[in-house]
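We begin with a single chain expressed as C-alpha cells, specifically the form predicted alone.
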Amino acid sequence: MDKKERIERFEHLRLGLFMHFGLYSAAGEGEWAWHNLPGVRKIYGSLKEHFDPEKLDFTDILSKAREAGMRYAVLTARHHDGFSLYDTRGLSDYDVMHTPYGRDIVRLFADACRECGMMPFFYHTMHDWQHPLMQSDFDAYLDYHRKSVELLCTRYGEVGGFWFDGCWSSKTADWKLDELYSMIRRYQPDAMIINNTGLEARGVVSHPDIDAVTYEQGHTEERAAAAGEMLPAAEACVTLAHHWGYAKRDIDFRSPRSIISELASCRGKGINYLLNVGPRGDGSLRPFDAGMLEALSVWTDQVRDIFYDAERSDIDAGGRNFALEHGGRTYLFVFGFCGPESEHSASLTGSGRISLRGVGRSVKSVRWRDNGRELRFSQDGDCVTVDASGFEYGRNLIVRVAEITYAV
C-alpha cells in the first residue's frame, strides 16, 4: 500500500473513538493532573499500586461506538505521564503489568477492536514528565521511546496507525522523527503517522512522511491541493467537555447538536473526526459519554449506506449546507431545522427554501432519508430550489439529510 492508498483508506472511515485512559483515570482531576495539581502528583505512586479497572469492558464500548458510526479507534497506550497500558517487557517497570490490574489493556483494545469491525490506533506520547533521561540524557530518552514504540509495532498484529503527541513541548529538540518513523515503516507499512502539532499549530504538516495533520478541538478549514499535489488526510479531535481524560467535577458537556454539526461539518470538508471518551479509574464510561454514542448512533442512520464513501459534490448547497455525491445522487446535508412540524406549532421554525446551484442535471425527486417525505422544488437550469419542511413531531436529527434523484 502506497501513501495515497493508506491515505485514502484512513479518510474513508471519516469517524473515530478516542480513549484517555490511565492512571489520571483513577485520580478524576483530568489527564494533566500529575503536571497541574500539585496534590495529584504526592499520590500518583499511590494509583499505580491500587489500579485495577475491574470495569472496563473494551467490547461494550467499541460496540457502542461502531453502533454511533465510529470505524477506528485511538487507545493512550503511553500518555504524558509516562504510565504505559501494554507490558513494557522490561524497558520499564511502570506499567501496567506492575499494578493489581496485571493485563496488557493494549492488548484486550486491539483485540476488541478486531471483534467490533473497528481498527485500532495507538496514541503514544513523545514527552514524559516523569522519566529521568527527559532532562538527563535525551538521546538514551529517545531509545527508549523508540523501543517502546517498537513494542507496539511488533505484538499487537496490523495497527491502523500511530498518534504522537508532545513534540509541541520543545520546538527546538531534535526529536529523531526520521529513526522513529522509519522504523514504523519497516513493522507496520500500512500504519497512519499522526503528530500532533497542538492548539497553536492546527493543520500543519510537521514531517514528510506525515499522513494526517490534526486539528485539535475541532477548528477546521477548507483544504485545497496545487496542482500535483497530494494533500495528507485531516483530523480533528475534540472532547465532550474539557478535559481529555476523566475529571469527575467537569461536567460542561458539549451538546448533541454542537458534536453533530461539527461532525457533519467536517465531513463535507473532508476531515475526519475523532471524538474522545475519557473512561472512570474503574473502566466505565460516564453516562454522558455513552448518551453521547446513542445520540450519534440516531444521527448516523440516516446516513449510514453514504457516509463513508460518498465525494464532496460541486454543487453549492449555500451557506453551511453541503452535498455529497455517491451512487449517481446527491446527498444534502442542511443545518438549521430547529423547529418540529407540529399541529400544535404556532410557525413552523423548521421549513424555509434552500437554493442549490450548480446542479447541472434534470432533477427527478428530493426527499428527507430519515422519514422519505417527497418535498417540492422547481428548477430554471442548473439552480433548483427546494421547499425544506421541518422535522416531524418527535423527531429532531440536528442536520438533517436529502436524497436527489435525477431523471435517466
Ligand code: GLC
Given for the second form:
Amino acid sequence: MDKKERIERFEHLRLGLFMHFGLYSAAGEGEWAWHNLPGVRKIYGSLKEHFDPEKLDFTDILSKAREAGMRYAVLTARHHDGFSLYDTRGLSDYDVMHTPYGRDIVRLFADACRECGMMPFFYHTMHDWQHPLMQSDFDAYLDYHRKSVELLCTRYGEVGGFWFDGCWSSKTADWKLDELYSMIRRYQPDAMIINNTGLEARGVVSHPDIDAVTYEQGHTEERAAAAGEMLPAAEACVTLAHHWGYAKRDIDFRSPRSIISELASCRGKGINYLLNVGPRGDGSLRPFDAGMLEALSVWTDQVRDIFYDAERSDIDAGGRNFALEHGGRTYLFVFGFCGPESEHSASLTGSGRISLRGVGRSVKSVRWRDNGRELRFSQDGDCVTVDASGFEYGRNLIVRVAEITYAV
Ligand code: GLC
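Same protein, different state: after the form predicted alone, show the form predicted in complex with the ligand.
The next block holds the full complex; its first chain is the one shown before.
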C-alpha cells in the first residue's frame, strides 16, 4: 500500500474509539494525576501492586463502539506515566505482567478488535515522566522506547496505526523520529503513523512521514490541497468530559447534541472523529460513556450504508449543512433540529427551508432517511429549495439526513 492508499483506507474508517486506560484509571483522577497530584503520585506504587481490572471486557466495549459506527479503536499501550499495558519482554518491569492482573492487555485488545471488525491502533507516549533515562541519557531512553514500539510492531499481528503523543514536551529535543518511523515501515508497511501535535499546534504536519494530522479536542478547520499536493488525513480527538483517563469527579459531560453536531461537521470536512472513553479501574465503562455510544448508534442508524464511502459533494447546502454523494444520490446533512416546544405539539422545531446551490441535475425526490417521509421541494435550474422543517413527534436525531434522488 502506498501512502495515498494508506491515507484513503484510514479516511474511510471515519469514526474511532479512543480508550485511555492505565494505572491512573484506578485512582480515578485523570491520566495526568501522577504529574499533577502529589497525593496520587505517592500511592502510584500501590496502584500497580493492586492493578487487577477484572471487569475489563474489550469484546463488550468494542461491540458497543462498532454499533455506534466506529471502525477503529486506539488504546493507550503506554501513557506518560510510563506504565505499559503490554508485555515488555524484560525491557522493564513497569508493565501489566508485573501486576496481579498478569495478562497482556494489548493482546486482549488486539484480539477483541479483530473479533469485532475494528482496526486496532496503539497509542504510545514519546515522553515518559518516570523513566530515569529520560533525564540522564536521552539517547538510551530513545533506544528503550524504540525497542518497546518494536514489540508492538511484531507481536500483535497487523496494526492499523501508531498514535504517538508527547513530542510537544520538548521542541528542541531530537526525538530521532526518522529511525522510529522507518522501523515501523519495515514491520508494518500499511500502518498509519500519527503523532499528536497537541492543543497549540492543531493540524500541523510535524514530519514528512506523518500520515494524519491531529486536532486535539476538536476545533478543526476546512482543509484544501493545493494543486498537485497530497494532504495527510486528519483526525479530531475529543473527550466526553475534561479528562482522557477516568476522573470520577469530572461530571461536566458533553451533550449528545454537541458530540453529534461535531462529528457530523467533521464528516462533512472529511476529518476522522476519534471519541474517547476512560474505563474505570476495574475495566468497566461508566454508564455515561456507554450511554453516549448508545446515542451514537441511534444516530448512525440513518447513515450506516453510506457513511463510510460517500464522497464530498459540490452542492452548497448553506450554513453548517452539507451534502455527500454516493451511488448517484445525494445525502443532505441537515443541522439545527430541536425538541418539541411542548408535548402537545406534533412536530419538532428547527431547520426550515434549505437552499441547495449547484445541484446540476433534475431532482426526483427528497426524503428523510430515518423515517422515509418525503420532503416538499422546488427546483429552479441549479437551485433547489427543500422544506426541511419539523417532523413527526417522538424523535430527535439532532442532525438529520435526507436522500435526494434524480430523474434519469
Ligand atoms: C494530550 C494529553 C494526553 C492525552 C492526549 C490525547 O496530549 O497529554 O493526556 O492522552 O492529549 O490526545
